[in-house]
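Have a look below at one chain only, the form predicted on its own, in structure tokens format.
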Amino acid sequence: MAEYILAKENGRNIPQEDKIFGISNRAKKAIAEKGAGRVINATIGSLLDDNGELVVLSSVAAVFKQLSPKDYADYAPIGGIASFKEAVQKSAFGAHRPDGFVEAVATPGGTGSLRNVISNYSVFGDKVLTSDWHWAPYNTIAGELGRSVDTFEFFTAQRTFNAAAFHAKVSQLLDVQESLVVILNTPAHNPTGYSLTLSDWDQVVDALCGAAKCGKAIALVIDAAYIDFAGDEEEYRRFLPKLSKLPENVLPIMAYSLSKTFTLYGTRCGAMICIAKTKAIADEFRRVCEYSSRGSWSNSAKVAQVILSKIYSDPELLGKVGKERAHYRDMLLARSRAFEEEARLVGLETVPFDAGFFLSIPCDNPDEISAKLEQQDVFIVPLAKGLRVSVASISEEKCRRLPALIKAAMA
């Protein structure tokens, strides 16, 4: 526990450095000293090419270069420019727009969406529910707002979605809380790469419909940051119409990010999009979330909002973006399949995986294994229940080498 001098702890346990960025910084230092070929840096949540360079869609970059100063220097409205709010719904939903009253509010990435949902749809002291394998900053976001994270067991012994555990934990928390925020990171879950199937979604909807009979407010956040790197973009959106079956007191909210889909990481742009049963609930969503935005970051950056608006106003350009993204998605999937193939050959167990930037390996001593690998210039992220590997940041050749190195370190 840190010893505070002037700052206030306020119930938080603030580490000396962010674990993921700390490991990543050490990896970058090793690369600078020894060369990229001698280091495996599988920590980064950005898509890199086989030379370790950031992938930026050239079709998107071309739009960026054509912007006028007012497109990037002027303030955007707190909720986002009108053309962006329209375009981001098309981008998020594709051909599978759910029925309901939809409102979108611009946020600084998916993180801003999560912050605003927790702030407005839970109360101080509440527990926010997500899976036991989850993105660690959920804990930071909740803790900053005086909430905490509780989890359900993500997978059964048969390596399928644990719907019974989900249902039980939802019921347990609603017995003691007047509200509940649920975060499901899918498709291409971070950190495991699992995607909820249509059958899984039926079970989620059934569980929430049953739990909602208590009359309490439930916000279901679909953290869909990786949706366009999961596979066919329309196939992986087929679950969305199922959200329309949820009752009035369950509000589905999609946390959508332009970071991965449009390789606009540094612009910090995303949106929170609700699908409400009534106009009054949708209007309330917009009002309270814009209010929270004003009280934290105020306006989101305008530049990516303009870029997305221009892309969706030009069908030919949109087609180019989609084609280019598909190329890199195929590269990413080839890397993950290579890792899985080698993992099977060396007997390395992985958590159920479908697609995305990351996959995970269960183990009892992740910090120890990570430190051991670091001595060999292999950098991966230790989690509470195992190790996370970014297949997005290393070549297919390194994906094939890595499983044997991890297996040896675990021996």
Given for the second form:
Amino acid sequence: MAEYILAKENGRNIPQEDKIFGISNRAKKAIAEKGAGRVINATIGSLLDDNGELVVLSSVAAVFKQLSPKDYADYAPIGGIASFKEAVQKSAFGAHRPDGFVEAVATPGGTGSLRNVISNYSVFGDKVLTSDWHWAPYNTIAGELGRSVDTFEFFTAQRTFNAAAFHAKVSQLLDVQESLVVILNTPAHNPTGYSLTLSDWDQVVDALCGAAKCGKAIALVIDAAYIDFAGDEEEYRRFLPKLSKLPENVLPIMAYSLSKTFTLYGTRCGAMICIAKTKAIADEFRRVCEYSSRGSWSNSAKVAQVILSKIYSDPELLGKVGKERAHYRDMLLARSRAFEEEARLVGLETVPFDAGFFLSIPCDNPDEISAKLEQQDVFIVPLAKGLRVSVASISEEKCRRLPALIKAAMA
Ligand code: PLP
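Alright, leaving the form predicted on its own aside, put up the form predicted together with ligand PLP.
Let us now look at the entire complex, which starts with that chain.
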């Protein structure tokens, strides 16, 4: 437990070192000393090519290079520039725009959207609900705002989405609090790679329709950070029209990010997009979220907003970006298939996986196993319930080698 000298703890537990950055730094050191070929660094959450270099879509980079100083130096309006607000809806919804009153507010990445939802759709002390396997910063964001995270069991013993556990936890929390924020990270969930199926979505919608009868406010966040790396971009948006079935007091909000989809991680751009049943709810959404933005980061950076606007105003360029992304998505999918094939061969169990940057291996002693693997220059991330492997950051050849190494370390 850290000793506070001048800073205030305020109910948070701030570690001396971020665990993932710590491992990642040790991996980088090993690479510097021994060479990239001798080290497996499966800790990084960005898409890297087979040489360990960051993948940047050249079609997107070309737009960047043609920008004028005003495109990147000027302030954007708090809620985002108008052309971005339009373009980002097209990008988020594709051909599956749900019915409803839609408003988009620019945010610094998906992270900003998550922060603004929690700040505006829950109250101090509330529990925010997500799956037991989840992206750790949800806890940090909730904690910064005086909330905490509660979880439901993501999978049944039959390796399917645990709709009963979801339903039970939603009801339990609504019994004791006046509002509820639910975060579902799908498709291509971090850290498991699971994508909710259309029938999983039917169960989620049914559960929320039932729970909403109490009349309390529910915000359903679809954290779609990896949506464009799951597989066919339209196929993976087919769940969206189902959101229109939700009643007035359940507000679906898509946390959309340009980080992965357009390889613009560092430009910090995303949007929170609501699909409301009434204009009043949509207008309120825009008002409260813009207010929160003003009080946290103020304006979001303009540069990626302009880039997205330019991409969506030029069909040929949009096609080029889509084609280039598909190439890298295929590379990523080939890596995860290679990992899965080898895992089956060596008898290594994985958590139900569909697609994406990561997959997970359940185990009881993740810290011990990852420390053992580090001794062989294999770096993966220990989580509460297992180990996370980033197939986004290692070659297909390393993906093939890794399952046997993990299996041996677990023996
Ligand atoms: N949600 C999940 C599950 C993520 O893994 C990430 C990024 O790693 C994000 C949201 C948000 O990323 P960004 O703020 O860069 O859009």
